[in-house]
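So this first bit is one chain, no partners, the form predicted alone, shown in structure tokens.
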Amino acid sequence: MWDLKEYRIAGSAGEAVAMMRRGPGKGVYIAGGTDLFLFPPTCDYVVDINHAGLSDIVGSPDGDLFIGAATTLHDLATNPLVNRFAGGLLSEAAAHCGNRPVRSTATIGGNLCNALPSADLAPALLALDAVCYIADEDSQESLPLEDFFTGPRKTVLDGRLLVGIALSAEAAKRRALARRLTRSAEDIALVQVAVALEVIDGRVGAVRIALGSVAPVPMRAMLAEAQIEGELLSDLTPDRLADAGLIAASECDPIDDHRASAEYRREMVGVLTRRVLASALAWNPSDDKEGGAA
């Protein structure tokens, strides 16, 4: 059970930052609570960001997508924006956490700054290029997803408030796909591999592989990347895809625990980075021209 001294209910990120730093002891924010109800942390005080305006989905006339950190899972996996974007792969990382009544709560910004390796919406959105909006208490700025996570349940907010999520109308334009491996649907991933790129007049171009549930922190698998990258499509042989499936496995630096392997999970994600490459390469020729996605 929580020890709270005191519930802080914020109006605006500003204000949560502030709230936060102001003390005494430790506090944590909150906004869905999935997982600080399951495993409740040592804190004097939460900071509640649901009333501060964080839960926007809005969609540029260019086709950017911002998406604010208390967006439910749930709303992810529904709103028309969302699914149409880069093929929906956003949409089918977040129906697939966990059940709905945690979907109809959680929010894709506990599920990033809890940190956790197997972070369902990680490799979705580093596929994506997607990048982090971080608010302090009178200022905001913005890096890509790539650079918030610095080690297991560790990221660079230190105080700060995650507010939202952006990603680029490029991004919207490229053929993506994504598998997980887990025991059972809704326990959490054994590996996860998700795959991004788009296809130029029978060239591929921006190619990105990322990974989650394999590494201290979700990643990309960058050399895996150059292997598929500026490729003619009639060269991206079964073998070539192989071996890129391969280098990933490389690249990756699993842990055995009492679900899987070391050894297991390096071998998965040879298995799906191959097919899953595959199958965003396998789409009628026709489509190829305009890069839309699959």
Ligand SMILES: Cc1cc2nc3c(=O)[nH]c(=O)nc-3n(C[C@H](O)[C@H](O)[C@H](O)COP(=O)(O)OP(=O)(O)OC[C@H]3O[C@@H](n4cnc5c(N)ncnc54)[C@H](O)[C@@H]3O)c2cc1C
Given for the second form:
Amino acid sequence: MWDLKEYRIAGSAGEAVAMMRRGPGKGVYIAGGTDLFLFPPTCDYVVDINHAGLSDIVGSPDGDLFIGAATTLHDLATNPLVNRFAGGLLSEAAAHCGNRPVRSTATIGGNLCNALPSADLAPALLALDAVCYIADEDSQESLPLEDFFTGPRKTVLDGRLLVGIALSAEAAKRRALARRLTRSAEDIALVQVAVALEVIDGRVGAVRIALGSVAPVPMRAMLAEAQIEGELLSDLTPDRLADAGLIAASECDPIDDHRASAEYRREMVGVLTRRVLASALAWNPSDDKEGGAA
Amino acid sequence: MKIDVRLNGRDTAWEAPAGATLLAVLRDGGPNPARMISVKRGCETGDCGACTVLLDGQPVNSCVVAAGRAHGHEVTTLEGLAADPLMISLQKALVDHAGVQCGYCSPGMLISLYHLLRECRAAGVRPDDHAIREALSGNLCRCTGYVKPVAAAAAVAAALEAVQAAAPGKGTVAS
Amino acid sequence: MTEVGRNVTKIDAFKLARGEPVFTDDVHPVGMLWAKVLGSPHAHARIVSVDATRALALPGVVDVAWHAQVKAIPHTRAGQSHPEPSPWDTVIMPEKARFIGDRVAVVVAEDLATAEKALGLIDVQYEVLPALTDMDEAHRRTDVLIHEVPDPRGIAEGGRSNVAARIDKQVGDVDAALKTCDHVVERTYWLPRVQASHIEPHVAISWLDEDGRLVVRTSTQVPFHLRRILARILEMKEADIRVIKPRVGGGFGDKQEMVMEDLVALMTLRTRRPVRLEFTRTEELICARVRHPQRIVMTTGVMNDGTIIANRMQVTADTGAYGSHALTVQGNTGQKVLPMYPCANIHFQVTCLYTNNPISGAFRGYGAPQGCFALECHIDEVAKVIGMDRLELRRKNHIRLGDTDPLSAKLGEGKEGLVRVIRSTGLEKAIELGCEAIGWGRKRPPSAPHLKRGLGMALAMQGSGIAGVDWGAATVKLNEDGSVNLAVGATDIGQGSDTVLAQICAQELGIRYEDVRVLSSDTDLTPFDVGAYASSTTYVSGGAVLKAARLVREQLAAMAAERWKCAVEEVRFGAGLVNAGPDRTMTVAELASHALYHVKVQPMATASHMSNESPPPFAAQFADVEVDPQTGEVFLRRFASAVDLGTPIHPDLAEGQIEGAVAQAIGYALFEEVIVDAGGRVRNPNFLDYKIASALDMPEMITILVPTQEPSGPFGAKAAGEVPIDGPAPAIVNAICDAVGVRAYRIPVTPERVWRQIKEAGE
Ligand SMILES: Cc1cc2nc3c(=O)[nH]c(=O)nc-3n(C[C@H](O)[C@H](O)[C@H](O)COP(=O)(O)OP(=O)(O)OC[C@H]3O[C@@H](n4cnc5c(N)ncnc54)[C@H](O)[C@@H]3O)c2cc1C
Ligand code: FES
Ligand code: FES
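Let me have the form predicted in complex with the named molecule next, following on from the form predicted alone.
Every chain and every other molecule in the complex is listed next, the one we just looked at coming first.
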């Protein structure tokens, strides 16, 4: 059993950080706990943030979205605002995490803060230019998700609280798609690729290619993005997309483990990037049903 | 820590170590006399679903939920649904379809299916095969290959739909 | 027939569906202690010293035991019939750890958290020894011996080599025959280590009853073997031990083994208190049993017309740290598999090695899934070499009604067995129905342009109990209201044997199934049975029930004849009635009451049953897959099984056996593998990473029962529990090969393996 001295329940974000900083000893935040109970860290107390008002999804009139850190994966998968945002990329990603009961309690904050290279929400959020809002007793900070991860199971947080994630309306209209490769239906992803791009007048605008499980942290394949950005749709032949895939493959930094070899993971980045790009580019806006990714 | 919880419709006070899981408190007893033995232990990593219970009406794997999380909330186990007509019809269907082999996974499966069908009933939709499988995705069964449990759930869903169709003001809705 | 063949309500289904307290851990005796086992962190190490002072000082810790305190009586934990064919290479607490997780000490405490904490306070000094985790290295080396002491019964080669078991049996002369063949095809196949993964872990609770006798309530498949082994190693009388098997949450062979009962018993005897031990999933995946990993070399000699002339199967297997089932599982790999294609020349060789890996043991199929994978893949390979259709090749050569199976006679359960003659087979019909169901020869188009589609098939046969070894007994007692108490030693572990046995009993007595109550597996109260393994329960234990019911019926008939003054032969039973002609009728209840209050005799009988035959059930299994050649992903779309299990006593339960077995075998084919690194450490000891099939992994399933009448079985029944687990892996792999043209010789076929093979084939 997890050897804890105290279970603290915070009633607000402010109280949460205060409880965290109060000591004595070491504390960690707990949201769903679905990760913590698998790998319980040595600590003295936990601060439960499920009652801290961090579980809401709020849309602004302009179409921006703010997602509280304690929002559950089930809520993300089923919330209409998230379903509509960029073809439901984030909802899809959430719906593929774990299993149904896990999604009732697992949170977006926990998914990012545990900072696994395979965290399933990370590629989708990177592809949507997510911004993290972080709070401490007397400071606040916001930073792009790309700067949030510092290594496997490491983030910039250092005891601070992730309050939530903001997505800007700009990303909402992107054509966004993702693919994850697993051994069985419910498995830690071997490779994840998420793509979000915009097409304006037959030309590709902003492009995001985000990768998971293939580097110490979830990452963007920026060199591959540059291959596509600004190009005329008609110029993007299958060969060009394959090249972009190869470039993405060269950018990632996978490891060998018992689930798959680095070589395979790298090659799959190439294949999946090419395919997901092709589908996103071929996406016919008129097929774009509300609330579902293609 | 002291945990005030509404367990199966009754206000209950638990005494539990701060690091305890909901599963440990529900199943193992210790200082709390009532063991909810329908809540099984199969993996303790949130994968098998033998420990599935409802937390505020949502299915959760109690082995990866802190006991403290239940403070001020409602927990429902299979014991608490013994008299619920939907649960009774699910149990009967599971038995009639030979969906119970060793039965160790059955309580967890039933909780997941109960939740699914209640939601579907509220939304006026009938779950298809995939929706049933999705709902069972967190309940590993090593005996049945899922064929008969899925058929049992589909039968109850069909019966519910028939009842709803018969009710005035409601039509059938496809999934 | 009314009761047999009817989908009655499974006898225990409602209480299970209500989550009632029916499993071992559901009821805790007062004053119960919680046990935990300290496992070795080293794959091979001498335990130099154990100091439990700090652990015992922890409040709540009651006792700690380790090798120095426990008498070392060699035995095997395999849980088999006496004389056990597994080497006696085990003691309760070993002096030397032979795998990571091997028992070093056992702690009992007032609660689980304290017991867990105490493990960290036991100070152990190890002398680390070189670890052998590669079976070929273990074979080569005699300087490092995993078992230094010879097995007292000479089964293993302890003290001389790391060979745990060898088999070398030949019918005809394979070498000579191969020279005469048009083609000789040789291939090598690799099979992984997989785990039974019953959802209820191993769990046992023991206590002393009011007479000071030891009671062990445990999730076991073999209560009587367990009692025998416990009595020997604890030096007690069998009558002083009572083993109770409550409901069991799945076993699949893994609960044939005495994985922990000796530990709880030991600690109860030491502390005089109830003791409970349950494995965590991690302990299950490290310390319970796994299917033997094997390498199989198949050599087949065949003529241009497809006649198979000679078959050789050479098996190298890894039994891990102990030799549980080392001989017999490997024996089955050939014995249950090679007879599918009878030919005059068959050679079967096994070398089974000790290593410092987790312990292999019994798991549903018991060696046959490995052998069937090799043989059925190989048949496709042979067909390809000789340019013959793979279905035709199978049809031309497969075993038929009246054929004898010479290999069985040579092998048996570790000794010379009995000749087997096929007296019932639905194999041809199964092939026909399965082909029709899957659309053999009419491959569907791929569902997307980047996918390739393929069909594959495999044939399988198994046995029904172990001929001349397995036996069981049953007691039938008729009550005055016509209801029956049936007591059987047979162990229902979820498969539904209590239900099936009650049906057999009811059928024979001409009463309703609903009037039978079953007591199964309490060594104090029920007669002997070897237990639930080797697909024996319906066939063997069912035979005992049938005999006992028949004896009771004869008693009743005699009483009725006496009362009616007619001949015994005139008395008929059925639909709850006894009659001898139109005007002589009474209910079974009336007759029972007559027996008890007029004749003053208890209608009751105990019968034992053993069969010198083990008639094979047959299966033809078919897979329809799509493969993504660029990622290597395999999408199993449809799976059809047509199974001849004799008379299905309970068709729904029989289908359930097949569906469940297929689900397990899909994992075997596609994603299950207990991965052990070169240091002997399990890399994926949890369900996060050791994947078993979920509802979302299952294809569209088609399950067809092909009834036949087996003359030696109760009401024509054979067995269903194991045969359907054999064929899916080769059928799936054959389908993948059909789709993309490359063959996986190693399972599970993970996406990466498929991808790599396609890539290598392209180079
Ligand atoms: C059966 C199962 C399957 C899973 N499958 C997947 C999967 O497919 N994909 C996947 O990505 N993950 C998976 N996971 C891992 C995990 O459940 C998810 O990553 C989940 O989103 C974690 O969220 P949580 O709220 O439960 O985290 P917790 O366990 O509560 O916390 C995780 C970590 O984040 C910290 N933390 C949480 N919230 C905050 C915050 N707001 N501010 C600062 N720190 C915080 C905690 O201190 C802890 O270190 C699975 C887990 C289980 C049990
Ligand atoms: S015990 Fe909780 S999911 Fe398995
Ligand atoms: S019935 Fe045994 S695990 Fe589901």
